[in-house]
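Next up is one chain by itself, shown in structure tokens, the form predicted on its own.
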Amino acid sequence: MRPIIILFALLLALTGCHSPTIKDEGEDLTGIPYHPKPYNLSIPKGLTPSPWLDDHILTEEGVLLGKYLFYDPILSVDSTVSCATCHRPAESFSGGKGKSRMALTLLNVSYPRSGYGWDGRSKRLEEHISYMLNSTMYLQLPDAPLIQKRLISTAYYPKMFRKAFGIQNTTEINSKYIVAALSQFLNILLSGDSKYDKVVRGEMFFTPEEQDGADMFFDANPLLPDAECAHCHIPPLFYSERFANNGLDSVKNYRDFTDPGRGGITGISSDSGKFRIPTIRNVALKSSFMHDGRLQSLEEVIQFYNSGGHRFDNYSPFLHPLGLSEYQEHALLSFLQTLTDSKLRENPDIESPF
């Protein structure tokens, strides 16, 4: 009797030893339908498509899955932070800062080619949403075995990616359908329905003032000084692909600037202090502002254009004293206010759903 006890506590040794366990075969999830519907995504009168939508499709399922990962904090390296902590969508997603440079705003951002981030470190989306998951700045997505079980302990997750993408197990969840998710959302995020976009499309007329700011936004009224603010930010997106010194810091050599922006890329002397020209859209919603967020108000920000800012080799010849009067300085505040996208902001599909 003896030695079949042995062989029998052997023979169970050994199939326990060479048997997967559940948690190394995954989950099956063939089991749910796979019929990814395309998203009926809404281009704003005034926009065209985004290049980016001729190499990439964006579903129902892939965008949803998307919204989930962007306000869920499980992405971090210690569950707290999400990518709505620093993007945040009342301030037009953007707003939070890390170690050093504030989060630049989502809006419209699939259209830029000259790269992304404040320095344009990355040439493409998808590139720069990878980058910042892994950032020791900002996400530090936890390696794969590990984010991996997060998303598999949830009783949703394996789901959405089976629905969005066509998994066939759970252990297929990885960091390529993550970021693939994240770009589906992030290309919802089109603001051009604002009243600005009213007026040009003849629905609505400014008020005097709103119209004097614009005309000195555009320089279209000799009667009013030029504020040299659409050689930057040209419409209907309100940026422009370069990137420029703005004259923020008091400098007398390159390896002055704290922050050396698209010089720390480059590594060209005179890219140092040069900081990418962001949309202005929905700039009314923000709270900070520059790169760094050293300016608190909209109002900070136009009284110092008006200041003209620091002088330096590299200094953007568009800026100079402006000499505006304290009520054309309120005008072109009333007509940046007018770049304000209510509809966006009641769009459910932007809506964080937890």
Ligand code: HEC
Second form
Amino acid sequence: MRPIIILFALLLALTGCHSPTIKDEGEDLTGIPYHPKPYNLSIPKGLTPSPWLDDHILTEEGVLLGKYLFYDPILSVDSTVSCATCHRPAESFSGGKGKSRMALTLLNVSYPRSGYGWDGRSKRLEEHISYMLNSTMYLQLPDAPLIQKRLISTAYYPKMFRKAFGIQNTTEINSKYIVAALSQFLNILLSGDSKYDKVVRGEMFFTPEEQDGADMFFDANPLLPDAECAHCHIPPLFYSERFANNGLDSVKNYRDFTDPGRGGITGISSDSGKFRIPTIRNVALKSSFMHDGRLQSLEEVIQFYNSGGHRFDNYSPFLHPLGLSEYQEHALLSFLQTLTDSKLRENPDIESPF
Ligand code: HEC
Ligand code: HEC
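Switch from the form predicted on its own to the form predicted together with heme C and give that structure.
Up next: the whole complex, starting with the chain shown before.
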């Protein structure tokens, strides 16, 4: 009996010491070739390359890894939520909600903006991706050992991290590479070939109604009211690098805004109620609108602007009741619909791999 027990104990002790060392040493990946190929980014005809893109060297392997991570709930604390849960491809990479704010679209996210987030909290894209990953309001990325363990337990991630970043061992998998890969993927989400762009290039014509909508949007026809939109939603990206209060909330005091927006970051009371002026390319693909998703259709958005919204001290001087007729409201809607880029969804590089 005794020698058997000793042998058994010895075996237990051996395996007991052995498995942690295997884990600590990780797995050698140097047998897998590391030859990243530059990613051939095709810039839609209506855009020029982002001046910020130089910061990112895109590779096929990096973009592919970023795509897997984007669609994979593996990064969230309880493995239930992925980036795509809130940034839904069919809804202009938007549509989901955090605690109180609507997800911003990720299309053209590589272009300069006055900070990422509705309040402009992050200066750089990587910084904001880190925020989305780590914030308890969003993914709440597990701690380093756990996320490493999860990724290593799949058949593909160790190989993909090696191929994208040349890591030599699975122990090198970390959040820095996760952020870098996600950033590469987000950089390929470009939209700039809608009907509007084709009309600008002379390849198509607007319908008379769309033309009336465009004329009001850009104040191009003295016979039609000026809808003032293009002061803030400026082509080609139909956004501006500014924050504005477009009159959504009825308040008596700066403290009354339910979400202070930009004011929550700067601490300046007159920034309260100001939000980033978002791009409205592909906006017709969305199902709720504004920073908190309070409006449920583009018709409501246009009715809101037509009403002029709520005046307050920091209310933008570009806004006022527009006096649009029912036809004119509809014409403006028709124009907004020409900003949808239907080609976008045909790109296999952005489709979910799962
Ligand atoms: C629970 C929903 C949710 C999830 C999951 C989520 N996001 Fe977001 N995302 C949001 C919301 C809401 C905002 C606006 C945040 C704000 O204003 O504070 C946002 C904003 C962003 C922005 C800023 C865009 C801009 O134009 O400023 C980026 C970039 C982004 N998310 C990337 C990601 C990535 C990458 C992931 C996955 C790692 C992710 N998000 C997961 C809801 C989500
Ligand atoms: C003073 C600048 C300004 C003007 C002028 C302006 N907007 Fe906006 N727009 C904004 C801001 C800021 C937001 C985001 C506000 C928020 O959510 O708090 C916004 C949001 C939107 C949205 C919702 C986007 C989304 O993703 O939810 C649409 C659509 C829109 N504007 C269309 C228009 C149209 C059409 C006009 C002209 C009738 C117009 N805007 C005029 C600043 C402006």
